[in-house]
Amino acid sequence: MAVGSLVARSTAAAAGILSPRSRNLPGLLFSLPLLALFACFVVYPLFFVATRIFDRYTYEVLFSDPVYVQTIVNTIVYVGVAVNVKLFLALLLSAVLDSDGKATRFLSAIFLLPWAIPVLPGILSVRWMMSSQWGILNLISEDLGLGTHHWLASRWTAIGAIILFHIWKYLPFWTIIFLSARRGIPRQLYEAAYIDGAGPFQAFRYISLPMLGGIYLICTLLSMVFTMGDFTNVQLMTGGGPGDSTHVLATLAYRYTFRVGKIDWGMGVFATALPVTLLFIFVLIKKIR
């Protein structure tokens, strides 16, 4: 009877009879299970958040935790110099893959290898290399005469095992971006140069520093923010040891949440670390308008 009524009522809006209010009734009607999810799995889940995060306890606890300022500092770093890193490489590299030749495509196939590789065999590989007893980069080590290192036992070596490896893993795809903006710059421009005298320096400073900011800005943003939520290369990596003293804030609120048990300190370290997302998120919107 019920259907039959709905069907009736969607009928006689199509017909255009009955008023705005009852031709949106069923609509409203066969929304309510999607309303119903969108409520239990977004709507709770962030007042739930919101319930926790704004405890000045929570936060009076956590700066008064020396592994959580180790780990802003962890933070600051991992991202600056990855990311910095990681994009000026791409640049340099980008301009490289844009000549042609056949050396040039199959080094771009090589070259494409570490973003297709999975995370999981990629992180272990480079364990396996770091290993005190059987790792190469201490039988090199051994031969140059410089002795044998525990690199994953060390903090700044931990961390800096992190920065490399995410710079090996992510810089193909960041390349393959920027070599797509340079095919978009007009070559008009680059042979106009060389015609006045312009050498590849010049036309680098003039031409395509120019042409490529906007992107080599948004990709910076991009990075950042991706790069600030990341958990898996340090939770694979090192775990967030020795000692706690390689956690980024992804890895120590997991840390908190699921070990220690306490979801309020979890959820107020991923809020400490939302305003600057957000800023991100705001610059980057203001560049892609």
The other form holds:
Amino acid sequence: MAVGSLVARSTAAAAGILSPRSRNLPGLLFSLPLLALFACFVVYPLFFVATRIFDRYTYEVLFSDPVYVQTIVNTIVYVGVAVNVKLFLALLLSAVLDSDGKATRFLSAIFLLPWAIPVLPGILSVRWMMSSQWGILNLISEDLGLGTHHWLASRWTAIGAIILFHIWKYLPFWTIIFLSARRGIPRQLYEAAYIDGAGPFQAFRYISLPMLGGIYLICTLLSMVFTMGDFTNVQLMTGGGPGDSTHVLATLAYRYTFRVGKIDWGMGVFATALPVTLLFIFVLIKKIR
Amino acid sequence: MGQTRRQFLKTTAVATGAAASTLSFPMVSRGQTKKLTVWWNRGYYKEEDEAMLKIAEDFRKAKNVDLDISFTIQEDLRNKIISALTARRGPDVAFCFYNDWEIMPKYAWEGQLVDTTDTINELKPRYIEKFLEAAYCYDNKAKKRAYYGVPIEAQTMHIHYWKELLKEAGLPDDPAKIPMKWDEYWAFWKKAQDNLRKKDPAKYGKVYGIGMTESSTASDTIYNFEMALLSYNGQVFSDDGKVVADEPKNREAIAKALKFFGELFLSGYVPPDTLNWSDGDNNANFHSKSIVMTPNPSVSIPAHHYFNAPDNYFNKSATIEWPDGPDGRKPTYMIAVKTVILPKDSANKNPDLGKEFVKFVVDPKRFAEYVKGANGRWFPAFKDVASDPFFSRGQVGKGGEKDPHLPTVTKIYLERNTKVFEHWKNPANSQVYAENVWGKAMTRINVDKWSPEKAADEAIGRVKTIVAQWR
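The form predicted on its own done, now the form predicted in complex with the partner chain:
Okay, now the whole complex, with that chain kicking things off.
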């Protein structure tokens, strides 16, 4: 404890204005509203979920539902591909945006646009573009003599569309993070490397990559946690269709809870994802420390 | 200057006391007035909501009730009611368009709904009785079957088409001249597409003859399938709620119905996007004239035109019946009956007042105004309201034009064979529909290129699993 605060504390106690115990009481009273809110919106829901996820029958039902098994595969593909492609591209793009020049500044402004566009109009636009009847993709495809394709009406092209939208939408955010990290790397390191005859690839391999390694891992873990719980993109793009073939865990949990009316099953879906999410968070916290 | 502990506690006690007395005063005051919390499905047209607000206001005044009514759109209200019933903090009265399919059978089974048999008995002389069984559900806690809701209005299947597109295609546009035999009927709409595309490929190249919803997310798909299944004389549940879908006759009918949808889609007479349509998408495609006809439960499509483009309503579109079955019999129509429920664990624990409110709403004159507010989108569950000339005659155009929609709809409800959706018989059926088992079977044929028989077997298997797992 700092010497100054010790002095102040003993002076206040000596003056008899506030004893240490009495200072705790108002602190506690002022904290009560927040603690009450925390109890209502964090502790109680957690308790509520806990009472519902320890039912073996729920998991028997889930694992016997082919949609659930398919959903696990979809989620792994979605998280695995979307996160890794997005972060790799973000790393590359941050290098481009890190260079000086008017064109780069213009590109940066353009490049940030997807991040600024709200999800709903963004997805509606993509859906419109992919419409089998009226979509521009099929119009181009027809003009090229490649015929039409039902983009959102088959499982893998629909999942591909969801992944592409996710990358398009969130790439700018992660690029900005990497750009900030790059700007923190001392310029002298690059200057020394170039004096020693290193090229751009070697500078990236031996300076940028090691210096950005930590932040890259943290970003990957964070993005995985966000993407695993992603509901909006999938729900708005395909609603889990066609034929429930593009559900991810979040949309399946919603379907069980509100469409089927089985809240236990919905909780069960999240419970099965919990160990993986907790593992990510655990590694993340360890890395940050 | 800082406070002493004594001063702080004194100030806090005084402030707390003052706050408590301020808060308690209106509570005492409110405690003397009866309270009622009502959650009502937001209507599709402002006229519906305005009519309901007026009814609520009249009830408030007539009964000196502190009535809190809120309107929510159907999907959100369904989620809200399910959450509230799970948390056992429901409203006193809840009316959601999904009650009869997804909420009432399950929560009646779990013993969470108020028995409304007394209200039903009181209203019975007024009811179109075939609608009533929708609310006759099983309470697995009380081990009894009783009424656990109050049916108020119904919807069924009708087919709307653009008369002007048929004219363009060189085909008769009068409903009386359209063939009503099964094969000829569907061939007629296919021919409309062929003729239009031949006439002007640039203009009609993307217009489809049949706007049949075949997605696994839309409830319209369920209606379409059930109608086709009845046409092929099949059934999934027996009269006592047991699964009979796997009996040879029914399996064959299911496979035939699925084959019918598969052929429509794969032959290119149905828009490819239909595999992803939600319930509003066939409406949107009809409004934009990218389909010649569409089967649709409820009168939402013509009602939209009535309010926004009367010329379309009276002169350019019409409503026609589902065709006779492949065996030549008149069709049987599936009817969903929209029902009010009263949760037991409600905000004010006042089921009697809730029942009073429902009876007040369905008063003949009042309820007629409410239903007319939606241009007959819903059909009343009461004979006296249904006998209003509005339903048999429909709207009258400014130039005296006859209504080409509502009289057909009324004929279906009152003169045709009908069958109420069967969730009330077995609550597992709610899950069969919620999972959209039949829509998924259509996807198997349309996307995965399965045979109808294989798709039927998978769907029947899923139905049996769901029923076996229900508890």
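Superpose the two forms; the largest set of C-alphas matching within 1.5 Å is the rigid core. Positions refer to the first chain, counted from 1. Keep in mind that what you see is a predicted model, and the values were worked out from it rather than measured.
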message: With a threshold of 2 Å on the C-alpha, tell me if Phe63 counts as moved between these two forms once the core is superposed.
response: no
